[in-house]
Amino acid sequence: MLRKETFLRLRDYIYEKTGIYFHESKMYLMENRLQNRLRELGLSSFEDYYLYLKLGNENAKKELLNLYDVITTNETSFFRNPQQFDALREIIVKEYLKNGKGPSFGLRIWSAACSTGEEPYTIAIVLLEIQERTKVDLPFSILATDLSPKVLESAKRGVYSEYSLRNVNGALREKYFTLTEEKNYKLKEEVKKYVRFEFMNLMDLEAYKAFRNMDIIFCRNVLIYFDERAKRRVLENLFKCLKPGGFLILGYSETLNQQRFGFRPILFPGTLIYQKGWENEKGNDS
């Protein structure tokens, strides 16, 4: 049984890490979580698990990367919330596709926490959709990061269930997905090559700097599992990696005080999309 003493402590640990906080209400969905951890290891109590983390040696360490797969919720599916994906199409042919022609420099995108790669695979059909519609070339790369390594090593696979596609039409299975003996759909390669993954943990605030000069960031459904505090903390550090008018796009139930993060609020058809302002950003970059 999980004692409220050691919850709290559990929290606390969990949140100085990852900046995911647990309520006291959901003390019993973090004893659920955890059960397995402790038989895996052979603890009996979860004291010793958190002591375990705690003072342990390196075996400890990669303890962590597992408690971060129990502890985080990855659920997604292929075209998630489908207006944000049309703002996106809006958004790229307006800003990035000016006089018929595409960037030079190569558009970046970061999928921060993209789960196991539904995110990210989609932002790469939408954009080679849309190269094939106005034969322009848009050079692009995505870079799509998570805290679990397991879900990342699922996103590297790029095979996806019939309910992760659910939002995907006929066409675009045909055309982007090879179906499997399981009757699992495996990604072609023409959209896994766009895509990099790597670990991130978005409360390591020296990681940010390998994520500067990017023209739009996904953060969608993260900032809710966060308090005030570590959502202030993260939302800054996004700001600072997104070039001067470029966008953030964020989950539907999250939103911002534009004025306090220097954001200006764009409403899109059934959702609201963020950009930077052009506005001199010395100072910014500690």
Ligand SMILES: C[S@@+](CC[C@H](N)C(=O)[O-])C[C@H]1O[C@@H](n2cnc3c(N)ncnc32)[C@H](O)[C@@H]1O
Contents of the next structure:
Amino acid sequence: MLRKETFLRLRDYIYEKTGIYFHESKMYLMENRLQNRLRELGLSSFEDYYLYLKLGNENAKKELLNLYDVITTNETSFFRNPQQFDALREIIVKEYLKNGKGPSFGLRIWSAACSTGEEPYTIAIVLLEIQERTKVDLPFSILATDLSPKVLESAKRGVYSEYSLRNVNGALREKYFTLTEEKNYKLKEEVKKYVRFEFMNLMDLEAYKAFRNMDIIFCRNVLIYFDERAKRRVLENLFKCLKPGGFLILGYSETLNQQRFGFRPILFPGTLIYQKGWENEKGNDS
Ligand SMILES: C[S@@+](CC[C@H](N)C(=O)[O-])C[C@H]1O[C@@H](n2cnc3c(N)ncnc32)[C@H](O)[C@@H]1O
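Please supply the coordinates for the form predicted together with the ligand, as a counterpart to the form predicted on its own shown previously.
Full assembly next; the chain just shown is listed first.
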């Protein structure tokens, strides 16, 4: 049984490592999620599990990755919150095509907290469709990152269930997926090749250095698990990672305070997206 005292220790430890904050009402959720870890390690109490993590040796480091796998919520799907992909098409890409920036340099896109890959692959599909329709060459590359090694492995495989594709119409299914014997959908290489998956912890300030000069950042449905302090830390760093004039797309319930972060909100039917001001030209590499 998970005692309150141990819950609080584990809660603080998880928060410091990941930004994910378990409210006291989530004590049973944590207990459920960690149960298997105790069993696998042959430990008899949650207190021992906490001490095991705190050992700091190689085993503890390995276990930390397993902990990330079990404490994260990885719910996602293709074209989740579809208005945001309409905004990508109608506002963001149009602006780049107008400026001529996309075609000459290539768009650098980051899907932070990508889970099993549906989000970055949806972005790739949207951009491929635009290119086909407009006959305009629009080079792009997508970096997709997550904290959970397990979801990253699944993302690299690129095989999805019917449920994951519930918002994908028949024509797109036909064009970009092949049906497996198990009646799953395997994404074609022509989409997969645009996306590179990497481990990245949004709470690791050092890690952001590898993600500078982005044109577009999707960071959706992850900040809802963070408290205000962790959220601010992530948003300040995402801001630095964007080029001036770059765009940030958050989840539906994750609006931000524009004054604090220097983002300009843009209203698109059904969603807000954020643009980093051009006046931040110098602040980009601080
Ligand atoms: C609910 S999913 C969102 C997936 C996708 N962005 C979407 O909106 O459909 C949240 C993801 O955030 C990841 N995550 C949680 N904390 C993180 C952190 N500190 N750094 C990076 N990713 C994190 C989880 O592993 C999970 O895959």
